[in-house]
Amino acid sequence: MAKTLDLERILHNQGVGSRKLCRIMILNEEITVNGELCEDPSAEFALENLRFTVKGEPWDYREKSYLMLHKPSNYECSHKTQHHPTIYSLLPHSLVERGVQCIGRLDEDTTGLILISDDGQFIHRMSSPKHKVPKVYEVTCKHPVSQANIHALLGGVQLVDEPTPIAALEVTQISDNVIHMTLAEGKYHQVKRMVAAIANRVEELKRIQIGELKLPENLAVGEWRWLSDKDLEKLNASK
């Protein structure tokens, strides 16, 4: 049998404010179920293939949200910020009254793929160390790279306070001053600080794929979408 739930209920779930206020939109008119204007809080609905809008604003109903956000820079990974936006400001309130949070956190300046939902299970599995979901970085360098640079990458630099030398997975050069990066670790800067033990500099820092996600060319800076079926297989694989 379907799950179902009272309409009150549902928008609350959604994030689309508290019981109360959800009680009051429905009995003045502001919201639709599946294209037909519903007056009722009590109304009970099949949960699957949801779709209700409010105050004419289309919205599926998801059971628990997963999306992806493009991260401009001079924007902070945090609900409480201390210099820049937060990059909760960049998504819908009722994403954000749901309590989603982003797996794991790119510095002010960093930019790139951001995984953001309110599956506690999934966050979990895509942020342990455990599992070392690898991690693609964009790096562009203050000096030209060399070949003896991106050997002691692979081989392991040593970082101030860390036990033994720190090795990326993977270099390659895209140009003089520009190579990929890829971490199955996510140590304190650590991209910032295994280019400076290369006597380098970080100019710019973007990430452009977790495990087998790729960061979109058409999802502009700033921007967010639900991640697709397809987007949690490949994420699932990257395990």
Second form
Amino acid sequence: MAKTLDLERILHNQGVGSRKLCRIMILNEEITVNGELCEDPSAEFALENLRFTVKGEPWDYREKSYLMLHKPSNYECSHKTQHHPTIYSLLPHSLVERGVQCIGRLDEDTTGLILISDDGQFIHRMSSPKHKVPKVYEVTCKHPVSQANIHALLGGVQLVDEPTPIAALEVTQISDNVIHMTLAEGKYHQVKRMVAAIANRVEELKRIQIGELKLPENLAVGEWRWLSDKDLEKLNASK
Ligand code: URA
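Alongside the form predicted alone that was just displayed, please also present the structure of the form predicted together with ligand URA.
Every component of the complex follows; first up is the chain already shown.
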């Protein structure tokens, strides 16, 4: 039998607000379900293909949230930030209410692709070191990058506090000072430390790809969008 749930709980689970607020909205005739006004907080609905409106604004029911964000510089990937605003302030409040988390963190001055979800299993799968989902970074360096440097990055560089040298999976030269570097791990400040190990310095860092999923060109800095089924397929193929 199709799974059903009462309207008050559905709205709360979808991040519309507290249980009390959702009940008040339903009683105030601010909610329609599948095209019809519903004033009963305990009315049960099948969850599949459920569509509802909140104060006239349409929502699709989502069991779990999966989204991507184009992270701007000077934002922190944490709910409790220290020096800059949180990336979660770039999302609608209803999503934050659902308890979404980013999958792996980017430094405050790093931009680019970041995945966000409230599906604990997905977060674990995508961030577990066991799965080694490759990530591609566009790295702008202070000094030109030589062929010998690229060789060193591919062969493995010794980082302080790491027992063995760490190698990039791929390095592509884009211009004198810009490389694309693919990493299998997500160690603390890994790109910056690897670039420091070749006696250079990262001036700008942008994550442009996770697994097979590229940062879309039409997703502006600071914007987010839902992951499509195709995006999720690409990510699942990456493991
Ligand atoms: N490596 C870094 O040094 N910083 C990031 O934000 C991501 C990878």
